[in-house]
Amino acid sequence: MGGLVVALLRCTDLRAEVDPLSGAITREPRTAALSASDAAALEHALRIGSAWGARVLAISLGGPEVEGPLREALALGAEVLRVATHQSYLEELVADEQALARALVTALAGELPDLVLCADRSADRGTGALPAFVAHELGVAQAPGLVSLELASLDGGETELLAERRLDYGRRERMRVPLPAVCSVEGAGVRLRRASLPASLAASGATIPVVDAALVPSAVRVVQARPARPRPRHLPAPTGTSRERLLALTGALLSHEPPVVVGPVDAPEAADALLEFLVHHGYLSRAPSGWAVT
């Protein structure tokens, strides 16, 4: 069949350290590696490329720290390409996945791949939005979150993919994916093959091709992200007479603590007393960014 199969790889430190007080993330560039999902994407690309007789191209964006995983892909028989950008743009590209997708597609120099494979979620951000943006930039179909890929031949001699996706409650979904397409895979079911020693030694001294990518920000940009707010608790409505309902709402029949008498005080002290009451009974919790409903 020929053609081109592209594996988009995200190389990052898989053992990043998180400061428990500030939440700051510290990554070590020298230990950048492929996640299980990225390794599965590369293995699927190698298998399909071998079955089709197609070129397999592994692409990763970043600095020299991503060349280690790219050399591993090179030793396995894939062509490699590192997409480099200015250091001041790198964090923006990682945060803006639409701009990242545009930079990766631009690195293909107008060549439309028959199949693009990538991880379902990156190991550093985990949004899972990159495959959709890449499919949009290429104008092709998308199949997300796959656990298996198989080749199928049609009557007219054409080839398509049979894919399986994991659903909730243990269910599975089988799909026919028309080509060209962008497929994101989970790190399940396949393991990346090992390269031979001669191939690894040859790849260790090879020159990794580099192409520069300019930052083209998307129209909509995320300027701030907040932690998820917990949903309010659902309590059944009390039943009975007005007195019984009042006793149920106040918990007078269940609580063994004496009532709190506040007053006479001014408004700020009364508000503090009310907040302390809600915290004590589990309706509110103190968070670094303010009060949160529990």
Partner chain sequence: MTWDGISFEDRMETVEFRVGERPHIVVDSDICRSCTTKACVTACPANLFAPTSDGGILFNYEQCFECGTCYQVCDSDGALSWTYPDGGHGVVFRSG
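Small disclaimer: the values here were computed from a predicted structure and weren't measured. We call the rigid core the largest set of C-alpha positions that still match within 1.5 Å between the two forms. Positions refer to the first chain, counted from 1. First, how it differs from the form predicted in complex with its partner chain.
- Once both forms are fitted on their core, the CA shift for residue 53 between these two forms remains under 2 Å.
- After superposition on the rigid core, the Cα atom of residue 14 is displaced by less than 2 Å between these two forms.
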The other form holds:
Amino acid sequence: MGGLVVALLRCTDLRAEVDPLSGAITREPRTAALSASDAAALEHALRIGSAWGARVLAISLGGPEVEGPLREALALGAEVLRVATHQSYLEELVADEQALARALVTALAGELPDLVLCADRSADRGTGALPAFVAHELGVAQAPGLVSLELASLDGGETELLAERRLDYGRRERMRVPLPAVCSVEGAGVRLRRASLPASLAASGATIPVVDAALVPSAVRVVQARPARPRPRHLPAPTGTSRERLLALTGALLSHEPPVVVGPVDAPEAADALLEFLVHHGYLSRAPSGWAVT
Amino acid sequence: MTWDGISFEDRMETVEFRVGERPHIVVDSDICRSCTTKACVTACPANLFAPTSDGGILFNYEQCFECGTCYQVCDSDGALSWTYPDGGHGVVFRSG
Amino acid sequence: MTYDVIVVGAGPAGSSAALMAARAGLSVVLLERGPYPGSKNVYGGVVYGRVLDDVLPGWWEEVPVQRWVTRRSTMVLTGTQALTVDFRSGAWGQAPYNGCTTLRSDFDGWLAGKAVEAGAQLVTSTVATGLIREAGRVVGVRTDRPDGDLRATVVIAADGVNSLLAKELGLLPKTDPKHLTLGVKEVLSLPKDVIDERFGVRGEEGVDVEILGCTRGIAGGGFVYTNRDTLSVGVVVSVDGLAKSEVRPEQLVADLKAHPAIAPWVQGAEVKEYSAHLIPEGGYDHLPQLHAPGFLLTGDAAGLCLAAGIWLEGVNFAIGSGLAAGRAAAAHVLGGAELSSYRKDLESSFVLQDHKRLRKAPALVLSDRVQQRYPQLIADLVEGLFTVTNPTAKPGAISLLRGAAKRNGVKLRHLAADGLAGGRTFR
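Switch from the form predicted alone, shown above, to the form predicted in complex with its partner chain and output its structure.
To see the whole picture, the full complex is given below, headed by that same chain.
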């Protein structure tokens, strides 16, 4: 049937280092790899592409570090495209999925794919919203969170795309996906095939085509983000006589220490203060000597 | 024993393993039952060999450094079949 | 398609071989089983780059260095004592430098990049599972990729200490625990200024500390190397001794880190990565045959790692032997020269000359007396010399030596014999 199947891949360090004190994230470019979901997306793209006789295009946004996984996709017979951008804008794009979706769709240069495959959510800080934004940009249907995606033969040599996804309480949902569509898959059921040696050799020296990301800021911009607040914890209501219940709720006869404000202090001192607090209240039996923070 | 400030699980947690589908090291526990030294249990730097109550050995290939110590210390011919994991899988050192 | 050369393993030996062969105009494939060069490799911590001077002039401008070693300490530890011989040189801190600490994922990737620049084709995530042989000659390798057979005029095995390819040809024994040591390492993260302060260095200066007597009597030693904002701390112990001792390897590292002479250096540091690797330490007398028809063996696979007491070097020998293998392969493909020229080339270079000169060193350094008796003896002697015994008069050095030797069960004639042997070994 011909056509175009696109795999949108996120190649990133799957074990980015998070500094325990500052929260700063360090990503190693050399360990950039496809997550299990991204690998599954590429594998589905290759399977469906070959069944349809369609071109398969693997696209990834990022610096030269994404070329390793793209080279593997090239060796597997896909066309590849790297969408490049400035590092500063890249950070912004990854945080703003609508702008990211626009940049990726713009990179298709007006071509409407029959099927777009991508991971259910990106491995690093994905919200899982990208597939929906991509579907919106393309104006096509969307099937998110799939655990299986198959082509079923119909009478007359036609095929249809059947997808299955997980629902709550172990239920499954089977869907017939109309085309064109954006399907996002979980890393389940399939493993990415390995490229043959001759293809890998041919891909090893190939140049990966690069286009610049379109600078398309999204309409809604995040201007401030407040820290996440955990939900309140439900505590059982006290029992007993009304007097006991009142005492338990007000804590009137219990001795308690007023909260102490420590600081402003730097991070090591804060850590020491926290450790001391935990030891004082019996959450830690002792302060292990190896814990000194310097 | 010197307390080294970190549990063994946390220690292994510092290392990246891209676990392949195929176990690259296979232990024949029947041969291990006749082994008296079981040097692999203490020598393996990743602590992957666990003696079982019936005298055999339980082996976990997933967190293997692929160093080769186990087959070097193994006295029993044929107890260990040792290969490398499939390409791209296995341990990935970042600060080797 | 048939290539001129297949190099198995993109470590320092393999990349050097690929670099030389590609520069000679040969078609070269460099296979690496990890996702990137260096991902399977572990070493102590120092690369001596002089061997690169001719091949990559000005290498020090671009090598991914952590710190330049300007201070070398050799330590002898006992339970509570430590004796250090410490040397600093300003010359080592400027071009052309001496040694540098670097991480293998950085260094091996850099060197493999040089081979690729020269025209070699690097294929990662590919295991060479076996050799293709025809009429007694190696003519290629099998890999674990689909359609994975690859043929070449010369196969260079730089597949590391466990070299399954050399074992397949029978060049290496299947097991050899007596001539192998296990290195176990922790990379500990500390802020750069804390490392500078604790080790008395500045800027890009670094320290290399080698330690004897910290391995519970198991033949071996320990090390501490400074990286930019990490420390590499670990031990190297004989595989045979480790198996007999029933001590767990990470316990030896924990012991070392808890020693009163080491603990202040590593206090508060977080373990960033734990790793382990085997090291071939047989020396010259246990080198395998280095070539077979169509086949060359190089680097750790060839046992070319120098572990001779005060010298602990591997990467430079891997590079040296890799370059020679690349040259020999080129001479063979282009001019029909015998592959045995490889061995001759190595014999005339530092690679085998150093190994030959220090052929007795591994046995001496790993001997029971050096490992188990002498650290305590030396520490006792020095403690005696520097303990002020007033009002008793100072004891003479000879009587202190006698006393220390007697306490540690060493006969003076053994000491003299070992001294002589040491003199001969390190002459």
